[in-house]
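Next comes just one chain, in structure tokens: the form predicted alone.
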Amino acid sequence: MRIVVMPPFDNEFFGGKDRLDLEAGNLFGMVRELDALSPGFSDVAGVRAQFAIDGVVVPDWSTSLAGASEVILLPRVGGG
């Protein structure tokens, strides 16, 4: 499946690549795959990253990726 990597993660962790092709059963598995490509990514993912599966932000990382065509990795938005 296609992973779209948004700034700043593309440059910070993946050498400027904004598209990756990976397979995983759920978002936990996706984070493991991303960490295998860039050790240390999983250390910050829980605090700094969020994921959208086929355009819908999904907070539950145990959500299945079966049938998904795209996952977008984007920075978590804070505020108050």
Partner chain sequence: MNAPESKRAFRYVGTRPVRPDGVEKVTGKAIYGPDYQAANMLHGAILRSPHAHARVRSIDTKKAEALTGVKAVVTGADFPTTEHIIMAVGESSSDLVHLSRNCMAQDKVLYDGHAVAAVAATSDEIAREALDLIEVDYEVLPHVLGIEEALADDAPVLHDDVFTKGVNPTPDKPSNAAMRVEMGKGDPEKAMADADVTVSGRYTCEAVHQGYIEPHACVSAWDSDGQVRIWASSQGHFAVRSLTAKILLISEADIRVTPLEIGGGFGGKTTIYLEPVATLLSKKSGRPVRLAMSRAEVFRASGPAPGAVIDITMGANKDGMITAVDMEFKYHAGAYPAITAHSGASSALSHYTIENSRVIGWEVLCNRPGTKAYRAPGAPQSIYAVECALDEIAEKLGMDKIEIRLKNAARPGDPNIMGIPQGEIGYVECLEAARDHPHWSAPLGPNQGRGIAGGAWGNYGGPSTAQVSIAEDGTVLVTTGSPDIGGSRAAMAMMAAETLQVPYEKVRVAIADTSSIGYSMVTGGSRTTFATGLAVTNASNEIIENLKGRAANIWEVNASEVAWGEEGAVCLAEGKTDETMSLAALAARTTFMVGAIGAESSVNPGGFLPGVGVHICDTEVDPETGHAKVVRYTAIQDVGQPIHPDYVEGQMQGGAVQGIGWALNEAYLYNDKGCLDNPGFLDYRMPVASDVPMIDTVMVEKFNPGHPYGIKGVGEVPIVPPLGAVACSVSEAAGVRMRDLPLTPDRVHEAMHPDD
Contents of the next structure:
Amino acid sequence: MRIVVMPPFDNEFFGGKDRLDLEAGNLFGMVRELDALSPGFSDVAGVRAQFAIDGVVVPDWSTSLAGASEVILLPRVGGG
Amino acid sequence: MSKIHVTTTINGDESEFLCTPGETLLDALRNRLGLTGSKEGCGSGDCGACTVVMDGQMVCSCLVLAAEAQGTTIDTVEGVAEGSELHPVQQKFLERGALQCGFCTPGFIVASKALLDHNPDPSETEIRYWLAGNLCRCTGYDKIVRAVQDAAAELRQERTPA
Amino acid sequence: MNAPESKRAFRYVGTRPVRPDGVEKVTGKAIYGPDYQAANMLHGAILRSPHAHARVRSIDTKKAEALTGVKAVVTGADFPTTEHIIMAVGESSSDLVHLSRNCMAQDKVLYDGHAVAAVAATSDEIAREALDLIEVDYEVLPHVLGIEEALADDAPVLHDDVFTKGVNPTPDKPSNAAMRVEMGKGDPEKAMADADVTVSGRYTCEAVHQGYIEPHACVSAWDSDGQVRIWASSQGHFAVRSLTAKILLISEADIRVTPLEIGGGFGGKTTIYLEPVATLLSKKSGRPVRLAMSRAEVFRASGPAPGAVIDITMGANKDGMITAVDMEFKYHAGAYPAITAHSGASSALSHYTIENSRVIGWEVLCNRPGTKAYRAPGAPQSIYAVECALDEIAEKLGMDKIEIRLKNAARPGDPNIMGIPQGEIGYVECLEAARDHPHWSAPLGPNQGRGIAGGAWGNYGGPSTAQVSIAEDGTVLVTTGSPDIGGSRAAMAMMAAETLQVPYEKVRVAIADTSSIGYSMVTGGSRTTFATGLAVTNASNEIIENLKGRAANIWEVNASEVAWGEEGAVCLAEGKTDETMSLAALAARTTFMVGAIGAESSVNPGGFLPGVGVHICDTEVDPETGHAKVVRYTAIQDVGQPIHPDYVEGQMQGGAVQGIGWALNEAYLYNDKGCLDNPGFLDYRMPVASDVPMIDTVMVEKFNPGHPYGIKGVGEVPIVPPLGAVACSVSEAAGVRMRDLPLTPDRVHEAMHPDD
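To complete the pair, please output the form predicted in complex with its partner chain; the form predicted alone was given just before.
So here's everything in the complex, that chain up top.
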């Protein structure tokens, strides 16, 4: 499955790569895979990251990735 | 530090308190008399959240020394409603949604009532300039001005003999 | 009471009832942060740095401690050593060490007003007297305030442990550039070269304060068993709990935060300043301690939103299609890294479909208070530049300023700059409403100009918990963990009344302390009516199902044979179709015979949609003085389904006037020592009633299919368009393009009379 990594995470954690190819059953698994590539990522993911699965922002990390083709990793946007 | 004994009439009731020479009327109202309806937004007379009426004159209570209240008559937001009956200004603020957080509201209620006591039919411009000493950051003033207009209309109707 | 005016078949949703907490707020009875008093309470005060940047060599508190009436003194040395962990703050995040050191400096002070010590005493006067007795030995360091100056090679560096995030590889030298983001698509260089028309400009705006009228205040009581009670006003008492717990190494269950009424926040009360300090003072003194900021402290040490320097180049073809945007913005971060570069970059172009773009954003540290969220954090600044550039393109092409926006407007399903489809957004409808509004075609007077600008904000969902319970007489109690800043109690009551089909007046709403309800994220990010409202709706539906079951048992029919309506439970079973049982009757008959009636719902919903708006502004400029006055203003916004339209319009009007202040008046004035010269409302000039006209509103109601009541967040968008709308309006009135905010009379006058 294609992972699109939005800035600043691409440079901050993945050596500038903004496209990754990973498989995982759900977003918990996805974060585990991303942490394996960049140890420490999972420590900040909970508060800094959010995910869009096939174009839909999904807050619940239990959401299954079965059949998904693309996950976008983006910063959680702070609101006021 | 020796304290000053002050006797005053607040919202129609005789009231007395001790204060320090440098204490503001706002602090005395809030901390000595428990009248926390008057708010401190700035302490420098710029926001109007502490507006009270003293001997018929609208003042920022943060700019008045508590000792100056000796012998005066003071009306605060707590005295605007008559018992449990809201003043039309209060009622119209509710009906118009003229408050959001509500922190500046007591100052606006006191100032608006003072305006209508003094001018029963103010124009929009007169309302805006009268209330220019009261800051509201939530509403953009639109619904406040409309509430005051509504209250003015209702009070005029009440005053018109049937 | 106003008449119902809902366009859909709702009974309460879309009407304008009086809010349930209204009377206590118009009579002065409501208890806000600075109003709360605990028995035997001490009064605290904070000593603040008079320097913009200095090393704290030593602090001698002995004389202060010896003063009669002083019960405790706290400095940075009393704060536990914390780890560099990333904490959620509001919907954003911060390093725990930075959060802690912002509450109390531990080695360096980073801005004028940075807390260095605190005292608790038996009176406020004694506490302040004691502050004068604390001796701080400062080694004053060079300071830096400006964005470009802070990026210079020889600039004083604020932190030796901040390395620019978002560049690869991460630099090994610390700098004031806290973060860089770059996003975009297509080939902006080629598209720009091929464009029929291009415009370029540098736009600037100043840091501005959120300007809530209630200064920060709290009371904290530490008990000898380690439990802490805190009474505070904030946008989220769960955030107060978690941040205080992590900074002081206390478990969260040991801190009980009771939310007081909040006097405005706008994003600025999603973090903490005072609570850990008050808690340490209480721990040392054994008594409850109040800390309250003065207005000057609020200005010197809280907020603001970042100022910005934005360079933009925009290209279009001769039909007005925007073919390329290349922009780079730099935002103030203040004393600590913030997280607004990403939202500034992702929001900048989100309301348009532009094939080729590059957006680079920087966050820059400087010796000012750390920036905080302020309604749509990061978006007003970058979108200000985009809207002004669009205005210039339209002028160059001789095109109508709404037509050019319609031509480029994002439509439902169009992907944003990150490739995420935008859902049911109503930007086109907003632009059409602007075009059809009488304001757009009204004639202008002499020295007047008209500006228009759009804007967008992504909005959010987030975790919320709500309980709904039915009293023994059938009246309804809704309890949430979401502070009510602008009428949300009314919205919660209306959604519960609508769902349960009971009169609005039968529903009352309470906001519970952190020990009495499940976790709820801050009231911010335009999320409360959306997310907490969903929890209220879910819990109400669960109660209906439960009550249908109870009625079925009373009637001895199947639950599937019971419906729910205005009359309560309605029997559908053959032979019993005349049977109904009201909520009051069910409560009276089953509370003791079956059990209490209540349900709780915890949600973390997706389905939130971006908000979009368009504002039209007319200004009149006095050529003699350069003073610009807003003479007519219209705010148009896609609000989804408004629950209580008064409070939706109120968000639009309030945000618009805050934006007008940002555009025309508000700015921090620092002296050459880096100290703030205008920490008060007299010289930090927020709009007053006589500065503005009525703010006309048009609610475009494009239902959100992802929410049972169609809600879209509305609180943040309204501050996005005003900067551009006001700047374009003044530019037209003055006859010269104005790119530096605020548009103060001296600036406008100078632009109009360059030869004077």
